[in-house]
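Just the one chain here, the form predicted on its own, laid out as structure tokens.
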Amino acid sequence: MTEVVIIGAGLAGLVTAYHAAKNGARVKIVAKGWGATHWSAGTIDALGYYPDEKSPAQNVFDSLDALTHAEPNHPYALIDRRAIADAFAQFAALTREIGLPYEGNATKNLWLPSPVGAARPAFIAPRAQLTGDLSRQQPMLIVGLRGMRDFYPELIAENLSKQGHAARAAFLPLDTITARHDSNTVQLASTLDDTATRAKLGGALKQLVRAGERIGLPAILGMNVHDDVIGDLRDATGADIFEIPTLPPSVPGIRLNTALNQHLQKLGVRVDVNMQVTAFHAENGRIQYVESETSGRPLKHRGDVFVLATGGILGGGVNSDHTGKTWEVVFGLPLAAPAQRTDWFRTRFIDSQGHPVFRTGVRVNRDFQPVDANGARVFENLYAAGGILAHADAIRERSLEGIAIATGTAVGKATADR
């Protein structure tokens, strides 16, 4: 049986964990902490816009194509379009697997509606997001919770009015839900699954919903009886509820990352977090085993295959300094990347072409084996997964999470295949 270590905890790393356990192979996960999830908004996001962030991508996977044509360095350049779509579609049965269903519309990205009431695409998203689906004609009763911080239902509503979409904003006491004055969003989550709780919250919705209306409430609809919360409300109100992301920590985020390692525990795979790599071990071509910190002296885990999925430079797997000097924090690996400091941004800090600083990454071949600037490999037994990659502005593209659905598919079915 094959033994994987993967360093990172991610989406990249967690998705990588599924497929390489789920072919035979021993899995170990060993990361500094957890990844994006916990601040990302809990979609999905493959392709927003391309080629610039003006024109969104109307069909997913012809963007796609039009992306890997003129970008071949792109990590989806790596991959056949079949292989990427069939990424996605195992991600999606695994959500429902996990109990916490993933669901678009096969080629178009959704619309829903963000924290400050723009329209953002999504690929994929929780069933709870989907109801906002801003296709949809249904007029929204937008909810806030008074003292709740950063969720703001007037600004939201009215920045979905002037796009087009009836909406209007109306707010209850935040001592519906609890008496506490200052909580934050996992905290008023975890008030939700109360059963009274919630039947409060539902009695005082149903006297502010008007017939016809949808009800998009921020993103705290329960922490571990989600369905229970979303079920509950709607028969309270008669309406369909859906959840609008909030400012991290992002409950939507928080669950995915959850049931994705409940499941993964279930698979034999071993999560260690909050534990740093700091140092590794090689001979003739090969990692032996990785160090990671702890009070006494370092820990060695030791592997037949190592993948990296530590981030990209947003996500801590790249440093840099005021020299320009950048590097890949764990193997020292070959970066691509801006020759001088004076090359990381463009003039205009929002540009449409976006800035070089954000594609740096690793270069990696066919089988996302780490390579040099001449192509060769650098390790016999590593791999790379993930916002590590190189030639991607993923944040831009709205790709973040697409990119480690795929390139995680395409590392943990190789890695278990060895």
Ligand SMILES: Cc1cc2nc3c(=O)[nH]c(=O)nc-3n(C[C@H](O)[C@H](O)[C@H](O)COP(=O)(O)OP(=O)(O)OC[C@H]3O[C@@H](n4cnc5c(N)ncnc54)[C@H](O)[C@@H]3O)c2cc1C
Second form
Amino acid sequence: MTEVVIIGAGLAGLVTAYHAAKNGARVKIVAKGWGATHWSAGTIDALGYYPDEKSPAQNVFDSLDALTHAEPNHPYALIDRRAIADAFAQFAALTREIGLPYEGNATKNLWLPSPVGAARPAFIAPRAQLTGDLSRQQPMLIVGLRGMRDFYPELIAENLSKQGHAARAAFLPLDTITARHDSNTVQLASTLDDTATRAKLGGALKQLVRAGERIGLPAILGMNVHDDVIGDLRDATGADIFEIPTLPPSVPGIRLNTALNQHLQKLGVRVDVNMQVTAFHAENGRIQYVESETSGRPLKHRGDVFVLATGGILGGGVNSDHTGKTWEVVFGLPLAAPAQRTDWFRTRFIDSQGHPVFRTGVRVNRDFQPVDANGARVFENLYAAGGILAHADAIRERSLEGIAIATGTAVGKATADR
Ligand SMILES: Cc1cc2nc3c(=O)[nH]c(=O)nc-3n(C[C@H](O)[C@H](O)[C@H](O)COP(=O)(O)OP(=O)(O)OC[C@H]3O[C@@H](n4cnc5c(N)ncnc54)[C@H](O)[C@@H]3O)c2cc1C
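Form predicted in complex with the named molecule structure, per the form predicted on its own context:
Every component of the complex follows; first up is the chain already shown.
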């Protein structure tokens, strides 16, 4: 049985682990902390805009074809279109299996309200966000809790109205769901796991909603019994309910992370978080083990195959200094990066071509094995997946989770096959 050690517990690491374990490998994840799922909206963004932010992807797969044709080094260009579609379909099936079903429009993006009421493209989304799809012609009542931090229903409704969507705002007192004066989103979501609290919220919402409206609430609708919360609020109000993502911490992202981790444990995957990989040992071009810090002595993690899923500049897998030097933090891999500090950013803050620094990352071959500038494989048993890969401007493209899933699926299967 192949032993796979994955460094990083973001979406790329978790998806790689799932496919490696499903395909018969023994898998261990070692990570410094949780990944960016805790900060992002909890949706899966495959490709929102291409070639620039003025060009929304109408058919995601046609835009993917255009992107991979124009940018042959892009991570998506290393996988064929059918395998990318399969990876998303398998991820959607996995979300059903873990009780947190994600859905979408097959080839078209959903357009979901952002925390400020802008329309945001997402390829697939948890069911609770789906009902907020702005391509549906149904008026919206956006409800906030007075005193809750960072959620402004009036701003959201006003911005939605300006874009031609019927929306109005309303407030409920925070003590509808909690006696605490200051709670974060995770604490608020946990209060709604309690049946009596959500019955109180349901009763209050029923007083506000008008016939035909759907109700948008901050993404705090339950931590552990999310489906029950949605179902109970729908029954109490007679209206469709949807969640609007909040600023971090992101409850939908944490729900996804928790459910994936629980499922991985059932598959026998070991997940060790709070373990930063600080060193490695290689012999004859093969990595023998990586080391993580503990309070005592460094811990060695041995394996047949290693996967780097450390998330690049955002995740901490790539570091930099004021001189313009950039480096990959675990193996010191060669990076594709701007030659000097002055090349990191274009002169305009919002530039339609993006900023070169965000494309920094590890170059890989078609098997997702890191290579040097001449295309030679660096280690015989090392792979990379997700945000650590070079040549994508994933925030501008709105492709971060899509790249994590497509490449994690490919790498998980490849490592198990060895
Ligand atoms: C603030 C923020 C906002 C974001 N907003 C969006 C958004 O709006 N839309 C969008 O599509 N995406 C967004 N993302 C990004 C997106 O969610 C992820 O980057 C993407 O899912 C890629 O995941 P990943 O698994 O490659 O990396 P990450 O999720 O970044 O995970 C990296 C993992 O590697 C671990 N790690 C790093 N270094 C080490 C080390 N030395 N040893 C051990 N472990 C290590 C980290 O602890 C973490 O577990 C956002 C990310 C951040 C940080």
